[in-house]
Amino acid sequence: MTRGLRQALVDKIPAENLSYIYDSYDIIGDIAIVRLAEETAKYSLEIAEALMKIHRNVKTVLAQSGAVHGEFRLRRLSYAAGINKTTTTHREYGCVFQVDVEKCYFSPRLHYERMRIARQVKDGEVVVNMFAGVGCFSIVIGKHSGVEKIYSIDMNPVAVQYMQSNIRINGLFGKVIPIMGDSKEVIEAGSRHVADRVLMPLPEKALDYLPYALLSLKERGGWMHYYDFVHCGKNENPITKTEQKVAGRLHSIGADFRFSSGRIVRSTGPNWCQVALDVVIKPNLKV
């Protein structure tokens, strides 16, 4: 994708310039979001433009200043041209969300890993999602397996919003059940020992909420997905550095357990990565 805009800006800005053009963009929807640095900020209106030229479906295109921030993980977001709005529907896997992409934290890069774990879903099963979003874990799973009920918590008012309308319009009402809250309190309150798997894709808080995920699930044990950020250096392994992470988070909490199977989501910055890993949490839990 970089090179096809980089080429399409060889005329537009100084060739000094164009090396500073982030490598990806997001496409959600019929919205682009592109980081810009301070040497092309002043550039957005070309860049946008190439942008639409190269997706002929974008009608937006927003400049993202700087990371996501916040509890909610939101981005700080610019009109750059086109539409100016920052509602969309996102297609995929079959599925539909709608989404306010200043309001709701929404990664199209996580399409892969939606489908993965719906993949690994067997047939009844209760999920609890600690940190659902608008649904997109949730939703996909519902669609793609035959779970039984998904407990779809987040603590974001807006984007549960979003999530109770995503959950209509993809036909889950009853199957994927929207709780507003934070994951921990719902979960100490009424959702303990309810779950056969566990989702948690917030690599912020995962670590900090590892005790209320093995809350979560029933007593005899079941699956926990875990997603983490992780820096590394030349000769480290990023997965084997973050299962000696939660490794000691688990142990510390007498969890019983074993690591299935690990793998690398994708890049986040220089040297920096986000894992997944499936973990086992076997039944003798002292939770």
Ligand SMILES: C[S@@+](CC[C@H](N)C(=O)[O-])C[C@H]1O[C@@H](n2cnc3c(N)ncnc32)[C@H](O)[C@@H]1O
Contents of the next structure:
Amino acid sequence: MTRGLRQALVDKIPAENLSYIYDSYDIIGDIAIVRLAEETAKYSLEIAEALMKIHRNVKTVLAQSGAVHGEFRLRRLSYAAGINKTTTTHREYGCVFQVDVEKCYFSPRLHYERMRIARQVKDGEVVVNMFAGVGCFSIVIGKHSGVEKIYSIDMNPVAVQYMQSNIRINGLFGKVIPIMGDSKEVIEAGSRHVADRVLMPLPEKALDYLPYALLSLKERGGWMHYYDFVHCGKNENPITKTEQKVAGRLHSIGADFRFSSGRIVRSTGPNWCQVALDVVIKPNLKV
Ligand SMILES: C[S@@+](CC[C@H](N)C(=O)[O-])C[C@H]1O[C@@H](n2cnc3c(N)ncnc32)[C@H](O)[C@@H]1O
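Starting from the form predicted on its own above, please write out the structure of the form predicted together with this ligand.
Zooming out: every chain and molecule, the one shown earlier first.
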């Protein structure tokens, strides 16, 4: 993908700047989001036009500066080329997601992970999604499993609005239940011991919110899908490292558990990656 972009730019930007083109970019619906290094920022138009030539379906190119930030996990975006807009419609596994890429979190890179979780959900299960965004995990699960209900919590009001329309578009009214608020408060106030499975797709808060994930599970226990970012040196195993961290926290709150599986979801930087752990929480909860 990147080689294509770099190759397309060979005659357009100086050779010494070409190596600063980022390795990857996101395509969400008809919007491409490309990260620009300082060395290539002044060539944003050339880069954007090259991207639109490679991907004929892309109508808008936005430039992202810096990492995803803040409680709502948003990107800092500026217009680079094409139609000046930040809203689009993305399709994945037969699901349709409307999203404002500037005001809501959305990552097309998690598509495999969403389906991986959906495939584990058994008929009649109740799921709590603690950090639901515009509803992607919940909607893929709603469409591709026999789930009964998915309580889908997010504290970004714009994301919840998009989640509501995505629920309608995908015909999941009554199955995916959007809830606006801090998942810690929502679970404490009204979702204790309701779930067979809980999802925690927010690495920045997952460890702190572990007690509330356990609180949402039925007293007989259930499944927890935990996500984290981990830094790993040469001889370290990212999954083992994450398991050790989570085990420490789970032991400290008196949970009985078993790690079922772990996987590296994606690389997020030099020696950094995102890890997913599937954890069986056993019945004797002391939370
Ligand atoms: C990394 S995004 C994941 C969104 C979604 N699951 C997805 O994969 O597209 C994390 C989401 O958690 C929300 N969030 C952050 N803190 C929260 C909290 N305490 N309670 C509920 N939602 C929260 C953010 O607004 C954001 O939409």
